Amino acid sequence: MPQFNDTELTAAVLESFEETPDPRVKFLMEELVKSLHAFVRKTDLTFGEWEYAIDFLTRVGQKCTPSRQEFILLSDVLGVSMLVDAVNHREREGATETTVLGPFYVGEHKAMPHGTDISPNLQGEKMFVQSRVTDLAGKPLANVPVDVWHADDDGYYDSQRPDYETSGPSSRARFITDEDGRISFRTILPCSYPIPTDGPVGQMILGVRRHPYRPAHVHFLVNAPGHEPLVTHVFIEGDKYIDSDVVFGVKEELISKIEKRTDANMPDGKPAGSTPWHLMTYNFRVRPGVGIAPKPMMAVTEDA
């Protein structure tokens, strides 16, 4: 009979997985147990601390809704999301860098004509975004769905708004590249914003004296047939949080210099209006391959 003490217990638990039919599942379970047990031994974890951890994870789960994923947020702020991304994208071969999907890829990404204003009813400085999708050799890729989404001038995504069900999607759309691989749209200049701090993850961040802010950015999901899906952000150069993103998602290549313009017309030839506007230009290079692009979560209000 094994002695279930702190030296023999781990071996007994590992042995319990011997009949696992899937080798990958067996490997993952074994490595998870070894890491968890090593953490308990290294820290001399107390009953009170373990009970607090269980309660914390319970509260994280209870905070999740169809439009809010607190576990993704937890993964993000602990750097796990970016680490998973990094180990799955070690070889870029000249392709655009990836970063985290984030917890706000939700709701409807409706296909819209190029040049559409995706933030027509929002306050903020106007911005024109122009992008191009190519393969690694620079060949333009046509008919590629490109999903875009970003926060508003107050730092909120549309799905965070209490009136989302009635107002519908905002600063969120899908564009299809033309024969030259290009898309363009109008929107507002996003700002840096805090992750939600009204839940257990936010409380943890504030409790350890970390700031909760993300630098301003626009999300892109490029899903070219015959190529690996590209999940990335384009960050705005000069943002005060560019070097301290709470979810560790910034990469130098993804920082874009946004031009402030006073031209009477935007690049699509249509009037810009009477105030200065901003121009974001960023081109995406995708690798050949296969993969499954993420699907948006259903977006509803938290009261629904």
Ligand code: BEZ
Given for the second form:
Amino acid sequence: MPQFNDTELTAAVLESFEETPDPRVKFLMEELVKSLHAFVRKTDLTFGEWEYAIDFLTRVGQKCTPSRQEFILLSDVLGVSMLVDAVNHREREGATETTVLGPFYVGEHKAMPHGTDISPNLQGEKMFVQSRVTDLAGKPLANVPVDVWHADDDGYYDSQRPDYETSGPSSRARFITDEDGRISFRTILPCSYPIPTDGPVGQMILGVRRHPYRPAHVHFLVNAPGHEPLVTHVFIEGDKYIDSDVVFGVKEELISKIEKRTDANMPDGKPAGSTPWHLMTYNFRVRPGVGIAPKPMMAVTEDA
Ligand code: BEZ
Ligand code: FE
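Alternate state requested, the form predicted in complex with the ligand (shown: the form predicted alone):
In what comes next, the whole complex appears, and the chain from above leads the way.
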């Protein structure tokens, strides 16, 4: 019966993966074990700490439901989601920068006509958003579905509301680019918001004295056929949390200066109403690649 000292133990576990048929799976398992063992050795992890870690991960799993993905939140706040994004998008070739998809993309947004107000019943300052999708050479791309979604003035996504199934989408839509690659819509200015803090991940964030906020942003998913799907946000310049996003998702290029306007008409020539409004203008460049949209991070069905 073999007995191992702590370094021999690592070698023995690595050897146990020798027969793994898929070489990539073998490589990933070996590297995972090496990193985990190195962590335990480096920290002299105590039994109490190990038990705490197991209990924490158990609570993360127990918090997951069809509409709540606590493991993704954990990945996000530990910077793993952005690191996976970084290693997969090292060379942008001039394409727009990417960032996290986040847990509030529900997939298959409903296509709406250009100029639609996607937040008609919400409190908040009015905003007109205009955008153009081009390839790397600047050629406009027509008929491209662009999904958009953002939080409301209280910092909540429509899909977080208990009545989402019946009340339908709000601040969430799909626009199809016209012949000139353009889309536009009306909405409200989103605000910064905290990630959910009623679960183990949020509790951990508060426990280590981090704040739980994301700076205000609008999500975009540009899915041009024959091109890499572009998963990104446009962040609002000047937000209090722009330098300390809890999920590390901000990139300089994605920060947009929002103009405050008082013109009587919005850029599509329709009346702006009596109050000042904001204008967001941001263009997207996509690069050639496989056009498969990411899966939604959560399925909005019944809550477990
Ligand atoms: C979001 O932007 O919707 C988001 C991203 C990561 C964690 C929580 C929320
Ligand atoms: Fe968001």
